[in-house]
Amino acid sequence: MRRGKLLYAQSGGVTAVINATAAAVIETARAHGVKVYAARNGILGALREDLIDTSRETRATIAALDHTPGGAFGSCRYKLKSPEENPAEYKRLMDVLRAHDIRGFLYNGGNDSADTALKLSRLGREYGHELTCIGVPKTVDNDLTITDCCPGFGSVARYTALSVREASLDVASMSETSTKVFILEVMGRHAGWIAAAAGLAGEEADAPPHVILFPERSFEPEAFLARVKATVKRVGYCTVVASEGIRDAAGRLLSDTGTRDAFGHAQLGGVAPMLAQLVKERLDLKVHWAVPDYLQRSARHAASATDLAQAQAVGKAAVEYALKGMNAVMPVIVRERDAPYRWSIAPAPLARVANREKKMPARFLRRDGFGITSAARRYLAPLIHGEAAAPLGRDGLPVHAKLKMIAVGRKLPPWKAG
């Protein structure tokens, strides 16, 4: 890419540090004299020609994105069909890019976003428009292939480990006369990385969490109940962490609500109350449960310093790759050593990332299926290191970026979805 502008967009579920990636993209492009437009609400903004001129934002505002959770420019769950299935959609995208002289497209998201960037990367030449597409990694689920870890995961992992440790101290203090079992439901549709991170809360024998339920292992009610009962008898209480994506022996999701999102994924929810009901009915124990839901992925106050640094690094590298014309790649994190933790950034082909999923390896799961191994601890521990503190305002709350969000003038007719 030797000329033109960059278009940056955020996609899918946001994280505590995705805006730090956005800040790194904008700051790096400015250092190279390149203007960045941001698509409002992901790829939908590109289709609608709803673009934001980031050059109208001050340096201080862009810098404040480093400690602002959510998706500053808006995100979406919108999966493009193939160019053969919906050629009009791709023509519209290329028309918008061409109208605004956009020569680089950076899509910050997970598996489906990598697929979108890959599809667009193949169309520039066909439409006679020079275009470099870069996938920028982001997902709390930590399920992207090739990369050692995913920006966004380290922070949710830290939040989860902290929450489990603190909540368990609360439960333990009241367990003789009150709650005996506490169940925390965490995100993780097919991969149990977040649930595994809860295991960092305690390492010694009988330290919580006492039971972790992973999507990678079939849920067996009798074994689960036996473990809970034995733990309560021995320890006095039991902390359970369950991934939302746990399945029964037949492979059915325990929490499938029967509805689907825009990507076609099953809408999940309700594992914790289901498990709580099972414990109450079968063991007659007092149970409390909690579902942090969006709290776990938006908890910037608990962000990991490692995660923040990696989110910034992939944003910087994405711009540098685009300016070099490295089409259809993604900057990924390469682990060089565990202790002390050392990592670097390298390019990986989008074709090896798109529509693929990294699950917990068997060596990370204890044989009994209810906890993590020492190998998993060695992998996970560095990712939650360091506190990425945000500046506080006079009200005692963190200061977050407030963007002007000045729109770029439209040059094309309104888009009509086909």
Second form
2 protein chains.
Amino acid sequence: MRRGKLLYAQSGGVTAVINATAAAVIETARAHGVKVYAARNGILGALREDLIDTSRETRATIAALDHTPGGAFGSCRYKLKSPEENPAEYKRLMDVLRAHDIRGFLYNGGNDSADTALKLSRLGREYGHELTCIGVPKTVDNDLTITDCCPGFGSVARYTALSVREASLDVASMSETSTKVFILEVMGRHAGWIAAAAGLAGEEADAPPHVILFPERSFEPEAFLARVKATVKRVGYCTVVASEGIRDAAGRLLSDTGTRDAFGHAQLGGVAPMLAQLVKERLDLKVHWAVPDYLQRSARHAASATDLAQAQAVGKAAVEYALKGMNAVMPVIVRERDAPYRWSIAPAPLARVANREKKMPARFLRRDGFGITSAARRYLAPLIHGEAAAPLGRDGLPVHAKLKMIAVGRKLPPWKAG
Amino acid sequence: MRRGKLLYAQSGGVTAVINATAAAVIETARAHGVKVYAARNGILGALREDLIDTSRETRATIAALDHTPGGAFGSCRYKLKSPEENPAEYKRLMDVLRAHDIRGFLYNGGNDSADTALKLSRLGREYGHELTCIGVPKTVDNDLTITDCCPGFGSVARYTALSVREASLDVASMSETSTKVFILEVMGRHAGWIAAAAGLAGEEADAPPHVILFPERSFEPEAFLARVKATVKRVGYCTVVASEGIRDAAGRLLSDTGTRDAFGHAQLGGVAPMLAQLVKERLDLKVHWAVPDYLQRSARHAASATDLAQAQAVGKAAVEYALKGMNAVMPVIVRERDAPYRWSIAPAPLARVANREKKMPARFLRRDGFGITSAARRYLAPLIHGEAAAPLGRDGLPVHAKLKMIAVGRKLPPWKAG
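Cool, the form predicted alone is there; where's the form predicted together with a further copy of the same chain?
Next comes the full complex, and the chain you just saw is listed first.
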């Protein structure tokens, strides 16, 4: 790219390791003598010219981002319309980029963000401001195409498998006189990747989880209840993992609260208590349920070392691609080998990632629909490998980065949303 | 005590470190050349003569109990009636103990179990079978009297503080366009110890958690909503931690499902979604909620090193007390100093522990009722210190003990419950 600055922005739901990507972006750019601005609260900060000068942060603070969950510079759910529908937003973005001599834009998000980066990548020439746009992958949902997996997913997968294994030991030990059925609700709007990862908790026959409910299969109450009942009879208890996105035979979400977020996605939650009620009423068994919600995607203390390494690698590659002027690409993870696991990073065209969604392959779901296949295990197993260390502070809890967040001086009039 | 065997039994809700107590019991007894039987599924196993010979387990397996959550020998919720109400149960227990030459009974549980151990301790002479009964403390609820804290509590406290800190970073980073209020429901039927521990997540003004709801204070919806609203306005978001046991002004549990367990305790759950609904309806703010349920008390991967050490210490002391014939006592934790934290183990009479409940001191609750005082911090801080290592297996997840669980040959006719 032309000499100039880089702008880094975080988008959408954050993860346990998105800040490790940010750290790699900043450290790699520093090594090349390039300054990085970060947009506060994602693309909104770019529109508002609310930019943070990362060069004002110490090396130690940036390094501490590696073990800080959440989005350190702020993220947002805000989807730009198309340049045809809302040209003012794109013009404003280009005005901000030009005003600060930003020649590379790194957008760290999912498929919506890849779409925004792609649209922006086509406007540089038109606006007379040469610009390199890079999408940087991130999503616990693991639903981006092309890339073998998504940074953020490995850690939530590890947290889920770990939690199922631990909680099932608890349930098993008391099942004779207490809880017989334990239901864990996990994230995953349209794809059951996180639910599938729960399957890594155990491989032997009758090891938990005993039932996994995927959004890829319609929920059949009778088959579910029969499976739970038979498991309790045979094993003594039953651990169920349910994706938040499970639907009935008519395609309706089991738990649609009726509200929608800025991207038009339905807001979910509460599948576990619904299933618990069903089990209690129909099978008369004592049930407990858990909904870890944000705990699962912010559990940096239990993050996967593999996931952390990949989050760092895509950040580093994104800067390298930007500096080479490789416009409209995303660094993706390429799997070289399952075992021993080998992976590398390669550029993929944003056009092939934007607005697409990777579903779980049918061969990953067991024929009965309640578990994962050995093919799924081969795919998932390496992603949860290793425990990524997080240093402890004097209070015995993990230490997190505290950024100064020094704003760059404004050069433009305030932005007024269209 | 007279030469003979020890019987160890786990009781009630299990914890992340109760098996570390079991390991210490077995290892200490082995060092003294004494055999330990474990009752399968707690006192039920003792009644049924369903005993496990721990001498058949390898040293490595017993050591692995240190990092295995749940109750390895099985636990149960089963409260014996008094010897006057159900003499047959006590006679059966004494028959089993006598048949296997068991001279020491170690009951690892809460205040109900201390009561059972106390009642049994008085029967040895009457039944002509000299017996030493020891209560071994365990409960995530931290509600036993005399002891400064309860093994199991430090780890759930650490998990809770850690989860609040991590999840709040997630919420904070997206609060402008997404969730404004995050509600975490934690365990604690009658005492808000676990809720209080959440307060360790942050100490600075406006650090999360911003609102803690304790069972010690009646829930006042208007005051709660006003506090949440003001926090969101000032901080941008609000993290709420709610004890499962919060009650309204009339003393009714906010979320009583109407069922009761074997001890007559109400079965709880679902306070968080109720509060979420209230916030959504009244304040029109986007809310998320989490209920980690069993995840919090089985999270051995995040256990407190202090808690682990105390769980081991009470197990070791219990065997030493038994061998000395110190009947009807419980090894308790004595705090010598807050900082640097120093503690020791001392015997306490079971009569002073049985069926009593330690409430949180009023001086631990902030006057406004929504947070903890510095006195509470001084008490709680050392209990969550250190991360207790848990070795990882080839699959990248923690390894847990796999016991052979070899049963002792029966010498008596089957037990028929009265």
